[in-house]
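Listed next as structure tokens is one chain, alone, in the form predicted alone.
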Amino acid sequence: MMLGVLLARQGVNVTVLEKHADFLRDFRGDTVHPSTLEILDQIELLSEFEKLPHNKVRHLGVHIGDRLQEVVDFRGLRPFDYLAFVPQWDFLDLLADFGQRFENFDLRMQHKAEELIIEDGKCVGIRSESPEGPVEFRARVTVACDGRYSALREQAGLKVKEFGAPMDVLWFKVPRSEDHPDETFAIVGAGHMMILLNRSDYWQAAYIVPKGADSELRKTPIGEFRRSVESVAHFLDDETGIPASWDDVKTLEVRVDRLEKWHMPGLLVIGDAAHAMSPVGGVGINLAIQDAVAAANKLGPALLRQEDVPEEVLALIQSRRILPTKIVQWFQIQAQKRVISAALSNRETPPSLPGWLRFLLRFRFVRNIPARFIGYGIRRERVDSER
């Protein structure tokens, strides 16, 4: 959606295909990082974004043992010193409405991308299913943004490098009351880990389980799961009866992978389809938006020249985005191995922070380091203002 908007602003004819009738899916990534806020500011959409219902989070903590330790602190960072938690359907609607201001922006809802059209080794478009039946779109460049289970990258025969993950995530909502903590934080204990996102009147909870444990858990009564949640976060009262059933608990299968090559003639792959990210740091969507900005900066001028876009242009986009992707994935993999795996496997001894680390984290400039990495990332993209 962001790529479509950025290309339309440059005068490129662009069609965005969305397989659903609307954007109302729960438990999608709702974090909008400072790097994305910068992009919205550059395209003069920030003031409209700020009218959306959202929470601003300026620091993140980890509850270990009997103490809540601040670890990530956005305060003092510029130009934006917070994360914004915004329902993703509101954010997508905002971008869709903005795109509709351009007559060359064509959003097709209920159009599921089914098949690449390959002719003489080049992608020349896509076939999709719609309420009216099959539809064929011809395009000089097709961009696959169809997520971590991308069927289009598979059809293109692009090789994937798998890194694995030790956990999956169970997402659900729990009512929040005034006597609950105000923070957004993680809880790490002996054999368990949980993340609680403060959404004002409810908690968006992420319960971390060992890889593949979800199917066995779902064979047990939901009441047992609620009691497990309460044992981790004692202030969440099981008497609420929420989640009421396993239908209210959504599973995110965590994957970390990366395409060796993000393109073929006529086709570019970006976002999770090019590099599935761990939920560690919540950076997947914002990294994908950075991909979109880099792609728009390169594709726009090439498409406006009204000639075939050489594969070298697509290669330049991957070259621009591969370093940030590799660095972020490396840190995510280290966090999975050293923190999450250790927490889930050790059911006897509660974890604790070393004294030297607790001392360093007393200083805001130290807490700013992970905040800058998470919030602004590596090699920040800027919208090409000349276009």
Ligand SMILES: Cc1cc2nc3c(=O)[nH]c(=O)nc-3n(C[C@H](O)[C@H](O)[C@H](O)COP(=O)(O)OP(=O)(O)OC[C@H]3O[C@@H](n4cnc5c(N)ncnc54)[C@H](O)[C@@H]3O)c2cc1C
Given for the second form:
Amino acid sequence: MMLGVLLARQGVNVTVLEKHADFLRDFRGDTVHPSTLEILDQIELLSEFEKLPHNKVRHLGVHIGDRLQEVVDFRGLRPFDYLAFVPQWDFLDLLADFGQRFENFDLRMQHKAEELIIEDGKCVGIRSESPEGPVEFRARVTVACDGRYSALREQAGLKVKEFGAPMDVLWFKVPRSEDHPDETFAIVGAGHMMILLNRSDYWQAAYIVPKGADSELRKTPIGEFRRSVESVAHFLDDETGIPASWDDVKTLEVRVDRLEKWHMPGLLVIGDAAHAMSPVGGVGINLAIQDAVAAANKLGPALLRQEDVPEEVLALIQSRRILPTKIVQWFQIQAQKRVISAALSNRETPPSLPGWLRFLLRFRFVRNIPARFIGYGIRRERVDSER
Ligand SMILES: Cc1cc2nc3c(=O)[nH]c(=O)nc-3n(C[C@H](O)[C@H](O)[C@H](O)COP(=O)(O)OP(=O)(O)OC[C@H]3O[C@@H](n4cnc5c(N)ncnc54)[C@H](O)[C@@H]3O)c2cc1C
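Having seen the form predicted alone, could you now give me the structure of the form predicted in complex with the named molecule?
Let us now look at the entire complex, which starts with that chain.
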């Protein structure tokens, strides 16, 4: 959606296909980081974004042992000193409405991309399925951004490198009351881990389970699950009866992978389709948006010249985005191995932070380091095209 909007804004004719009828989906991450806020500012959409229902989070903590340790601190960072938590559907609706201001932006909902049209080894468009029947789109460049289960990347025969993940995540909501903590934080204990995002009147909770454990867990009564949640986060009250059934608990199958090559003639792959991200750090949306900006900066001028876009231009987009992707995924994999795996597998000894680290984390400039990495990332993209 972001790439479509950025190209349309430059004057390129662009069609965005979305298989669903709307963006109202389960929780898929609501974190809009400073790197994305900067992009919204550059396209003069920030003030409208700020009208959406959102919370600003300025620091993040970990409840480890019996203390809450602040670990990530955005205060003092410029130009944005917070993460914005915004329902993803509101954010996507905002972008879609923005796109509609350009007559060359064509958003087709309920259009499922079914098949790449390949002629003489080059992708020249997409066959899609819509409520009115099959529709064919011809394009000088096709961009696959169909997410972590991308069927298009498979059709293109692009090789995937899988990195694996030791956990899956169960997402659900629980009511939040006045006497609950104010922070957004993680709880790490012997054999368990949970993340609680403060969304004013409710908690968006992430309960981390060992990979594949979800199907066995779902055979037990939901009350048992509520009690194990309460045993980790003592202030949550099992009496609320929420989540009321397993239908209210959504499983995120965590995967981390990356395409070796993100392109073939006429086709570029970006976002989760090119590199499925672990939820560690909540960076997936923001990295996908950075890909979109890099792609729009390179594709727009070539498309406006009405030229064919050579594969070398597509390769340039990958080479611009590959380093930040590799670095972020490396950190995610290390966190999965060293923190999450270790916490989940050790049911005897509660984990603790070493004294030297606790000492260092007393200083805000130290807590600013992970905040800068998570919030602004590496190789920040800038919208360099005129409206
Ligand atoms: C439960 C969960 C929690 C997450 N939490 C966070 C978080 O807190 N913070 C964060 O930054 N990231 C989070 N992520 C990751 C984040 O959602 C992704 O990294 C990000 O959305 C990737 O963006 P994308 O545009 O590449 O793919 P997606 O957001 O997956 O978008 C793909 C789109 O393509 C559509 N589509 C798929 N196939 C087709 C087709 N054949 N034809 C037409 N349309 C199609 C889909 O409906 C979807 O709208 C989470 C993911 C999940 C699943």
